[in-house]
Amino acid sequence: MTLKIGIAGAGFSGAVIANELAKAGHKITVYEPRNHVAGNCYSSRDVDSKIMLHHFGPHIFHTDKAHVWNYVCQLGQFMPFTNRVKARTQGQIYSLPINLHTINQFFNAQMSPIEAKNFIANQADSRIKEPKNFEDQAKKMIGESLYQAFFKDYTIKQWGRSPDSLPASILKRLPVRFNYDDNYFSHPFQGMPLEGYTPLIEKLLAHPNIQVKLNSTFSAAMKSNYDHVFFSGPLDAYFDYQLGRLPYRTLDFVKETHQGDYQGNAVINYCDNSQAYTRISEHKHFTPWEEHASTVIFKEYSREATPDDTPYYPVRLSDDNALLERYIALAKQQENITFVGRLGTYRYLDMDVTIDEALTVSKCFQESIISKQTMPAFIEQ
């Protein structure tokens, strides 16, 4: 059975699903509003430079998930890359996460793990039992000296709240380590597209049974027009936000070029109030293996988004969960389309999760046909 199907979005999300449903024989339609795939992984050489890009702020690709590595690595070559984080702080640089090296730069000490393990314990808020919120929670972890150097100002130009509002589940992605291995990702599988990320969606795009429209956006009035519909759109754009708009972070780059090297570093965080931005990338070390005499940075500053801007972050608070709790109601109502990827669904992804949630929503499609199940709104992963 050929269906007519529409798939909102041109990044990793709509691109693998539509990749997957076209193999099975679908006639597929991709809408990108953009004048370019690929989404916020969006990468291409600077014209003056030929230094790789990252348009949309820097995208490391790390995985624990074996078939979802070897799935990217069949769409392009990857090179090995680690991403080794630096932080400016109190006029001192650190490295990131925070380790053995930076635990004992940061107290002039000499700890083994061991006695770091202890030092740390001995600074962390035993009064905190369940921390209620990122406060609390980097409290309780690494104690108050380390959360005001590393994490209370950068949190609050990141997220334009007071740490104190934010879910505590923000920092437990985040490691503490007591030896020296400052690998910010913990992952097995780490690297880095060595033609960027736009030729891999273009690859998973260039299947004769897809069609791709850029500069066009999808409405709800669409949808009659297919099948099935896959929305990787915003949640609540989708309904014309009629409930209200969920709120948004959205990033503003500032593009700069020099000669030699800038920082040394792939990103440095600036963690206090130093400077307005949260951090600089500087884009040739996300290349190490290829050589360029000037460079380009992007100084990164992050604000709340406007109906103008490009939605970076989902801000998931407590007293927003109410609106977000009665958006995915509606969308349940709806017949015919389901909510994909990190705007769809109003969560942060990585890619990898990402890549893996896509190719789950095409199987439970594949399968929902042969079944005669109706595909839901969400799939629950």
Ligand code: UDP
Given for the second form:
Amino acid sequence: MTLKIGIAGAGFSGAVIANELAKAGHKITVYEPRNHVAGNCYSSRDVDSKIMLHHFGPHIFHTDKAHVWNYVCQLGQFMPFTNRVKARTQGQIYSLPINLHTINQFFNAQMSPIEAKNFIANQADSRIKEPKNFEDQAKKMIGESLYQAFFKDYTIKQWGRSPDSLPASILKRLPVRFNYDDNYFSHPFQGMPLEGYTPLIEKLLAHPNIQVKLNSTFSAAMKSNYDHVFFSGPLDAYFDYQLGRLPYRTLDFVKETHQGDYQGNAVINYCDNSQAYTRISEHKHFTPWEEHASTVIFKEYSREATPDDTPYYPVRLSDDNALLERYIALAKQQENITFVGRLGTYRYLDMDVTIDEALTVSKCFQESIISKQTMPAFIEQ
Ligand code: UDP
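Let me have the form predicted in complex with the ligand next, following on from the form predicted on its own.
Once more the chain from above appears, this time first in line as the rest of the complex follows.
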């Protein structure tokens, strides 16, 4: 059975679903409000320096899912890349994520793994059994002084909220290691696409059954033109903000061009309040196989998104998500529409999870046609 499918958004969510359903024989129209595909993964070469730029912030592909790694590798060549982040705080430069080197530098010690483990266990607040928020999680995991140095101010800059109102899950993204492994991610698969992310998305969308409309915003009124819609735009935007606006953080990137090597690393975080920006990324270090005489850096500032801003990070709180719950309830009453991706489901998602979920959603949709079941508004992942 060939169905008419509308998809809002040409990021990874929309493009993966478009590709899967086009291969299954459906006719797909993808609506993308911007003048380019690839969503926030959009990358292109700087006109002057020819350095590959990640225009919406650094994107490093990493996953623990072999099928997702295989999936992206058949879209384009990936080069080996390991993200090794440095942190500036309290007048020093440290290794991140917190590892044995960070701990020994910070406490001016020469501890072995087991000594450091015991030392940090003593620092940690053992009264916290079930961390209910970011601050509790940090104090339980690493104790007060490391929390103050590396997480407190950065998190307030990044989220504009007190860490005790943010969910513990935000911090659980980062490991703490008692060895000298300074790989920012713990996943077995990590890499950078040779020619950036945009060609991967273009490849997914290059199918005769897919029509892409750039500079086109999908609105709820257009749903009746389709048998089913997959919506990866902001959940509250679909409902024309009728219940109010969900909070998002947006980012301002201040670009500078220099000669040579600016900071010697792809990402340096500014964990204390000595600078208003959260981090500086130097994009030529994301392609260490390329040579460039000049260099482009971005200072990254986070702030609350206003209606005119690009929404980046959905702000879920640790104890009050009432507005989100009302939008989710509203969405569940809709028919023939499924909300997907970071903005559609209002979750802090990495690229690999987005792709995995888009593959699952596509499979569920195909199964729902065969079994004549209703496709739900959200696929519980
Ligand atoms: N974080 C921090 N200090 C750092 C790095 C991260 O406090 O140096 C906190 C901050 O709250 C951030 C979260 O940990 O939002 C997750 O960090 P990650 O590097 O995964 O953020 P992303 O790259 O997705 O912005």
